[in-house]
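To begin, one chain is listed below as structure tokens, in the form predicted on its own.
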Amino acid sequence: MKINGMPTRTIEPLADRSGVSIIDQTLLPFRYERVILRTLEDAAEAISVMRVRGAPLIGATAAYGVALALGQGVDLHRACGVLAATRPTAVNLAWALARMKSVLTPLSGNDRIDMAWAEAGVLCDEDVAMNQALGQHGAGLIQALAASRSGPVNVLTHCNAGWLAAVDWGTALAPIYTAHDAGTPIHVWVDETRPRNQGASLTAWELQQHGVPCTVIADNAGGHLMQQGRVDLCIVGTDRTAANGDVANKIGTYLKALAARDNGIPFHVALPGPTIDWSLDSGQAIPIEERRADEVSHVQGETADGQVVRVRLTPAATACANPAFDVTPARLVTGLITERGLCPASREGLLSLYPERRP
């Protein structure tokens, strides 16, 4: 994907392996800045405070965090433990760390360090390839709708599941980018996605960078637009999908799925294979991260003179709850979009694409 017309990845190692360059997403959309992660602590902090976020990018950052840690002389198991504690819901984090452990445990010394950097790079390249393939499969849904109408296809998405949430391409936005690049008329309704406003600040920014028409809406406007016939398709991402097709995504996704079902609108979830948690039989077992109350009570914005400020929304000392994710039952999901194709949101549907996971 592009920033100011230049192809860009969200995470890139420095040539001398002294650090890893990331986009500081806490500053978007007001400022685009890259920062350098140089230590295990830098990587863990970046994941925890959401300088990087989105399940695929969290996994990629954790992999490079292991490489940084080994260069510091940190024990492999300690490094993985520190990184694993940063975010509980996104399964790509545990998946990436398990992969790094498996590859690195037989090695030692410089061989282990060299392999850590190499494997993290391979993991990132695979992420790009998977999400590009996912986009090609999902674009067919948009193009089929476009063939039956004269105007643009209106797609509603929730949170940010674009290339900022991955190494490149993204998940839910990959079909949108692919269809747009192929000339399909498309317009995206972008949920603001309270409380951290990833839709308003990140999805809208990256869609504009790529030239995709979009409109930001308040989270509670989605159901109204569906009732008015102004939404043709919903596509969202997921941080963890259980083996039965239940999906955990940013808080508010479940309500969009309910509204879509009530209005007969297709509701698809886009995910690469590593986001499937085959160990969980149901989404009810997915751990839901509870984040800080001040993410609800405060909001960040830009003043007319360009100052980025943070202000309180609630009365002082008001209690605020902040569950970061909810679980949408598979029965409300029209279908899953993966790098291997489309399938029903069910155990058999997933196994039809990933037969190697059959007992």
Contents of the next structure:
Number of protein chains: 2
Amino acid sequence: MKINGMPTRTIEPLADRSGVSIIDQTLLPFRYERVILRTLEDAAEAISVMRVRGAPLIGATAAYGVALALGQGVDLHRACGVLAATRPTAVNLAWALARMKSVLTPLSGNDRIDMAWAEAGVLCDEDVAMNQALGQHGAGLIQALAASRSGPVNVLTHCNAGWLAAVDWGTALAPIYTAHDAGTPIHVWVDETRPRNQGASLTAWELQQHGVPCTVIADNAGGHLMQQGRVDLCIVGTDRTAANGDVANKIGTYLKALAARDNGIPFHVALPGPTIDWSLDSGQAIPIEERRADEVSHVQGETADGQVVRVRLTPAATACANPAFDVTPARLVTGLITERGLCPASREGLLSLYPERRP
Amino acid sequence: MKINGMPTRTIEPLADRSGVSIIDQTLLPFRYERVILRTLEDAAEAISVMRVRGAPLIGATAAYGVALALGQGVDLHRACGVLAATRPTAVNLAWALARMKSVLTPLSGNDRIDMAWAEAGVLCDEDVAMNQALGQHGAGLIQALAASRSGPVNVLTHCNAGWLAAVDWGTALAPIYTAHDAGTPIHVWVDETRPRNQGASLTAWELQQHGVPCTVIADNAGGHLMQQGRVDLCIVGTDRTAANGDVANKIGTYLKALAARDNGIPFHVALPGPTIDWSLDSGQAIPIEERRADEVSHVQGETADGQVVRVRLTPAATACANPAFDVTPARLVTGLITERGLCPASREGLLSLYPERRP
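Right, and the form predicted in complex with another copy of the chain of this protein, after the form predicted on its own?
The complete assembly is shown below, putting the previous chain first.
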């Protein structure tokens, strides 16, 4: 997607393999700065403090993290262990590391290093292609709604499952970009997505950069807007989808799914294949990351004179809990949008698109 | 309730009638400062910018605002008009003004002024008595749960319906204070309550001041905690209750009610009688205040060096929508807690407690 009119990817290897360029997403929307990851430790830190975030981009960063580690002479298995420990919920992380291990284990020396850079690049290109295909399938849902009414289609999304969460296109936002680029009138309700404000800071920023009309709302507001008939469709991403169609996504997704059902509004989840954890029979087994309390008690913003500062919102020494994800049961999901098409959120639905996974 | 161990009310007239002392709640939890309202304009401004907020306290402040206005020589009806225009959703505001008008219209001169101060004082004392009674009825719900299990009862609340929202005791928090003071072990999950953060700033502060254990969570987290069995009971307040038991309360309440129902958790709404709008057949007719966009895009907090500053969270020039309340339909409400006891959230339930309202 575009930044200042220029097509851009979230992660790009340097030509000389001395590092990998990422956007430091902790500085958005106040500063657009790219930083260079040069070591395994850089990559692990970037994932754990969320300079990069979003299931697909975490996977891509981990793949390049393996390449950086091998260049440092770090053992492949140790590198994968360090990277796997950064975030527990997104399955793409484990998927990307398993793929790197599988491809790299038979090789050694420079061959292994060459292959690591090549495979990470292939993984990124596949991510772009998958999300572009996913976007085309999902755009049909938006275009069908547009054809049935006048005015823009109002889509509500939670968190950031845009191109900033992937290598390009995004997952939940890919159908939106695709439909928008095709001329379909769209307006996006952007949940601010406390506590990390990925909606207010990242989704709003990338939609604006690409020219898609959007309005930021408190996470509390979506149910009311649905009651008022001001939401036509919800599309969210997911960090891990169980084989039965249950989806783990950013904390608060479950509440929006409940409201969508209560108001008869379609609730779709967009996911590339690697987000499916075929080993899990249901979402109940998905580990939910508990993050630091100060992500709730403190927030970062920009002062009127342009300083980016961190402020405390609560009384000093307040206890805060910070579960980062919740699980939306498949029964609340109208449908899944994948790179292979649409399907019901169910085991049979997923298997209809991924028949090679049939036992 | 207590501040630094001292029993305190949120609003207190000066003995010489030169003004009314309130807590400037826009400075909490960072500063505890009382300010003096000396004119009608002071009172109206305090309500509209939320130096005072919460349905009961808005009513009490409006009543004293009438007394201040009469002291300035302002016409009674003009004073009521100015005060009525400050906030649209809470019915206590209209109720308090109607009561003042009804009592004061037959009087004139100093008699009218004397009666205005007296009636505002009576209204405040009644508020305290009602909420204390409400607290005793509601505490039974908490104590019944405590008797059925070990460990503290986990109560989730949204926004601030504590003593800071009333003259004393509060509505939703009155049962919690009552049970806590009686020795029942309680832990409160405090929704931060974006965009104005009344939970993170006010509810957390007043619970801590009174010694009630609590944990602040993002508004997004409550559904997940309910799924995990970590919430035993929800209690919220309401700004206006329709005659059929539908309740308007702070934006996001509806989402928690949906989650409570989905997880079989009791969801109770605490309200003193003046919060009931008998003229409304359902909650759909309750006007929902749309507040300024910058309440969503900006937030106030304290920096590490103790400055209270306002920061922007969104990209510059982002559109934000800010509906301040939503309506939770009676079908999602397990029961109502009033100063006269508990009842189902229905027309018949309310009429059983307020039989004088039967047509």
